[in-house]
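Here you get one chain, nothing else, as C-alpha cells; it is the form predicted alone.
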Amino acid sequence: MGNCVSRSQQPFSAFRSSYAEKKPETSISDSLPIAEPTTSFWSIPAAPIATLNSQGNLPSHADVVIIGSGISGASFARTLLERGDGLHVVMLEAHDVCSGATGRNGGHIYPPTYHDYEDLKKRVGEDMAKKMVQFRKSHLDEILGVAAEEGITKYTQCRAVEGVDVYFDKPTFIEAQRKLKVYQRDMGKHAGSFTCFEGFEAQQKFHLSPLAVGCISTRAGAIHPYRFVTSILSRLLIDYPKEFEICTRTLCTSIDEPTSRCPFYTLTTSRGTITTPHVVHLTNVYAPALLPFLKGAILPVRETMTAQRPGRNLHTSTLHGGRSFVFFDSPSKGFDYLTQLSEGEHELMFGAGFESPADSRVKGMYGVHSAAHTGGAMPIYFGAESWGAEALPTTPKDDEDAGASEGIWAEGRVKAIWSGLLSESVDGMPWVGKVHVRLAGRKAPPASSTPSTLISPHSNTERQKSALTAAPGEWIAAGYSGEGMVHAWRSSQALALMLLGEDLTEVNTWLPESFSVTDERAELAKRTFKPGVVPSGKKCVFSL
C-alpha cells in the first residue's frame, strides 16, 4: 500500500486534517500524487466507479487525456463531452475517483468577497478585482444549477445556506467591517446582502460563545463534494459509453513530446503508455510534477478535516445544516470553517484555514496539534450552553450505508479525522489556460494531429477534414489556494471551451484575464512572491 498506514495504526480509523498548515510541504512540492494514509468521511460508501478500469490494458490512444478526477475533471469532462463532437476522452486517476482535494474538503461553497477585495484592488486594479470576486460568487448558483440539471440536488445535499463569519478578536472584527464597507461601496448592487451583528446581539442571534465579538452574515452554500463529482462522472459514462473512459489507479509519471515516429504526446503511466494530441492537467497541487515551470509557483499545504457529531443543543445554531460558519480566531491562529450535513446524524464537517508546521512523522498524516485543535474547538466557539450534552451514535437507516461504514467511525464526538493537500498559488490566483511550449518544456504535436472529422467533399475526388478542437497542446486549471469550490468548476468549464476552439467572447466576460498562463506571470510569480507573502481569500481579514 505504499505510504498507507493501516487502520489499526490510526487513532481514528478514517480521519484527516483540514487545518491548513502554514508551512508548505516542500518535500512533495513537485512530487507525484501520494496514497493518502487516512480515509475521508465523504468517500464512504465508495461510489461504484471508485476503482473503475483499475486493471488490464490502457487504451492506446485518445483525442484528449484528462489527468485528475476531482471537481475540475468533472466540470471539464462534462463540458467537453456535451459541447464536443464525438471526441474520445480518457481520464487518468492516480488512485480512486475523487480521492484528492475535492473528496477531502469541507463541502463549503463560501466565496471570499470583502475579505480580500481591497488587497486585490491594490494588486490588479479595481476592475479586475471586481471581476475576480464576481467569478467566485458565480460558483454558488452555477453549482446549484448543475446539481438541479443532473437531478442530484437531494443526493448531494446541494443547497444555499446562511454563511456566518464569526470574529473573536475585536481589532480583526473592526478591520473586517471596514473592508466590508470598501467592498460594498465599490461593488454597489453586485456586492450582495451582508448583515453585521455586534457583541451580545451576535451571540444571541447565532447562539455563540460569550467570547464572540461580532458576526457578518451573507449567502453561501454547502454540498457533499464526493457525491457531486462521482454522480456527474457516472452519468457521463452512461451517456457517452464510446467516447468516455476513466482509468483509476493509473499514475501518470511522465509526458514525452512527439517524435518523427509518433506525432502525439506519449504519456507513461503505472499501467503502460497512451498517446494523445491534448493533455489536460487537472491535478491542482500536483501539477508541478508534470509541469516543472510551476515549481515554486504552486505549493502544497496540508489541512485537517473532521466529521463530528453535534452537541444536543446545537441545532439552534446550525439549523440542521441551514448555516455554515467561518470562525476567525486571531491573526496568529487563522480561521476555521464549518458546514453540517442535512441528513443522517447531521455530522458537522469542521476543518481549519491554516496551521502551524506539521508535527506528523508519517507522510500524508495529519499532525497531532491540528487534530487536537479541530477535535476540541467547537464547544468553545459555540459555548457550553449552546453545544449541550454530547450526542450518542445512532444507526443509519440506510442499510447500505450502515454496512459500508460499520466499524469504521469512532463512537465519540469526533467520528473521523482525515487530511489532504490543497494548493497555494504564490500570487494568489489560479492558473487557467493553454500552456505554451516554452513553459511546458515540450514540443506540441503538429497541427495535422488535431482531432478532426471528414466533411462532405465539394467534388468526387476532394476530401476535407473539419477540426474538432483547437491546435494540440497542454492545458491546465490549478492553483486554487484553498478555495477550489469557488474557482474550479467554471475555470475548468472555460478551459474545455478553449480546447474545443469555441468563440470565447462570452467566456471572456466572466473569466478573469489574470488567471492566464503566461511566461511573464510564471517568472514574476516565482521571482516576486514567497509562500505566505501574498495572502489570498479569507486570510486577508488579518492584514491589519
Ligand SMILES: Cc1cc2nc3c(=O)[nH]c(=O)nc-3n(C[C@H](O)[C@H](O)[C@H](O)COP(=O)(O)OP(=O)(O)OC[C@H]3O[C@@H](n4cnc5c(N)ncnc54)[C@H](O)[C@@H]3O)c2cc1C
Given for the second form:
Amino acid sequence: MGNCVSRSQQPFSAFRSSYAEKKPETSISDSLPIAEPTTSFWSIPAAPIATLNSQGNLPSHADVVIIGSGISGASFARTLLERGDGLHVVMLEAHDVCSGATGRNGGHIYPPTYHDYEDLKKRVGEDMAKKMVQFRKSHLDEILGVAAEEGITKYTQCRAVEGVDVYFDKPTFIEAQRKLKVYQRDMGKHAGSFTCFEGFEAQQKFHLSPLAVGCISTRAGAIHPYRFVTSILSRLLIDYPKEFEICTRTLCTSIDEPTSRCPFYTLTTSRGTITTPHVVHLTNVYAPALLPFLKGAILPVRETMTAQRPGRNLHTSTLHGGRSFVFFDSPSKGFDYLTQLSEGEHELMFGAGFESPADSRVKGMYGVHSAAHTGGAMPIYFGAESWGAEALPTTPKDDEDAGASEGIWAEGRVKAIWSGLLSESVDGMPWVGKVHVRLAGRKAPPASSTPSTLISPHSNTERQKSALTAAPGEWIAAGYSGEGMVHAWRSSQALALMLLGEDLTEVNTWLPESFSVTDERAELAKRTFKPGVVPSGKKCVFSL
Ligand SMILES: Cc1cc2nc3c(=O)[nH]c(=O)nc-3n(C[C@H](O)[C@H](O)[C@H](O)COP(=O)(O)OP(=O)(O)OC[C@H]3O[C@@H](n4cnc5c(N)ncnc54)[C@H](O)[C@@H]3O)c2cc1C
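Switching conditions: you have the form predicted alone, so give me the form predicted in complex with this ligand.
In what comes next, the whole complex appears, and the chain from above leads the way.
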C-alpha cells in the first residue's frame, strides 16, 4: 500500500497531475541503502535474529547469495531451501533483518482490483489484465496459508479482514462505482464479492464522519509484516543450519564479473568479499545501485506511517481488527490507509498514500507536512463523535507489550511516526526473472560453475555431475509500486523455482509474463525517465 500507481493514479486520471509533481528521492535512486533514522513500530521488540552475524568474517563462497531480507528475501529463501537440494545460501542485509520497506509498511494485504483493471486492460490487453489482478488477489490466501503452515497465524496477526474503500469526494465515488461495474462484468465469478454503500448508510455502517459520501467493501487482509518475515527466516535458520546463513549489517557495494582466476561473481561488501555463481537481487528500491540498467525504471518514493492510540468512542466493529480502510479524498489529494493491531493498545496503523515533496531536513526523515497530516487525519475521517476523547496510554500493568517498550513511544495519540521507501516501477509492473548479461552489464559465470552434485561419489568427471540449479546468473524480484504484500511473495517464489531450473509450466499459469525483465522494458524506462519526477501516467508512458 502506499504511493501506489495502481490504486490511485491509474484508476482516476485526475490524480495524475498532482502525482507527477511529487518528487521521488532521485538522489538515492541509484545509491545504496541508508540506515533509516526513524524506528518502525513494527520492529519493536526486535527479533532475536535482528543483528545476526553482524561481525566477523563472511563466508568466502556460497551457491546462492541473496541480497535483501524483506518479504521477497523470506519468500525466496523459503522456496529455495525447501525445494533445493542442500544448496548453501547466504543472505546479505545492509542493516538489521527486515529493516527495509517490509518492516516499515502499512501491513495491508489489500490487492488493487477494480481500481486499475480498466486501465491495465487498455495497456496490456484483457487476458493479461485479468491475470495480473488474479495474481494480486491470490496473495491473501497464499499468505494466510503460509502463516498457518508455519504456525504463526496468531503471532503475526495474519487475518482476512473486511477491506473498506471510503470516499469523501462524490465524483471520485461515482467513478469508482463505474470502474467496479466494468471490472465485475469482465471478471465474472472471479471478481470477488463487493458491496457499495451510499452516504448515510456508509457512515452508519462503518461509523464514519458525516463527510464520507460512500464506501465499497470487499475481502482483504492484514498482517504484522515484520513478525511474518522474521519468524520465517528464524525457522529456516533452525531447519537448515548448515545450508542457510544471514549476515546482517553487511552492505554489498559492488559485483564483479568472473575472471580467468575466479569463475564466479565476486561481491564486495562492507565486511569483505564473497563469491557465488548466483546473485539474487531482492533489494527493492535499491536495486538500481547494483543493476544500473534499472536507474529510472525503479524510483524511490518516501512515505510516512504512524501507530496511533484509538479514540475512546471508536466502535468495536472498527476496533476488533476485522476491518482495514483506504480513505480516498478528491483525486488531487490521494488516499490514506489504516489497519489495526489486534493486541496491545490495539494501535491504529495509519499511513499516508501521498507523500509531500521531500521537505525533510534529515536524510531519511519523514516530511513535516506528511507527518502533520498523518497525525491529524483520523479524527476527521471517523468524525468527532465516532472518534471521541483521546485514549490515555496504558500502563505496564495493563499491558505487557506497552511495558516492554515503555519510554520508546510518545504518550499522545500518535505513539510513533516513521517513514520508508517504496519503489515505483516506471511501467507499473514488478521486475521478476533472470537478468540477461546485456542488461546486467557483466559476464555471467561459466556453466561449469553451476552448483552440482556428484551422481557417483567415486567420480568427479563433468558427465557424472548433476546440476542443482539453472545456469549461473543474476536474478531479480523488485519494483512492486507500493503493493509489495500482494506481489512480492509469489514473485519471489517463482524466481526461486526459476533459479532451481524447475519446470515452470505451472508457474506460467499464474505469473504474469508482463513482469519479465526484458530489453524492451529497460529501453522504455530509459526513454521515459525524467530526473526528479515520478512517471505521470502509464498511458503517457506507453504512447511515447
Ligand atoms: C511506508 C510504506 C508503507 C507501505 N505499505 C504497504 C502496504 O500496506 N501493503 C503493501 O502491499 N505494500 C506496502 N508497501 C510496499 C511494501 O512494503 C514493499 O513493496 C515490500 O515490502 C518490498 O519488499 P522487499 O522484500 O522487496 O523489499 P525490502 O523490504 O525493502 O527489503 C529489501 C532489503 O534489501 C536491503 N538491501 C538493499 N540493497 C542492499 C545492498 N546493496 N546490500 C545489502 N542489503 C541491501 C535493504 O536494506 C532492505 O532491508 C509500503 C511501503 C512503505 C515504504
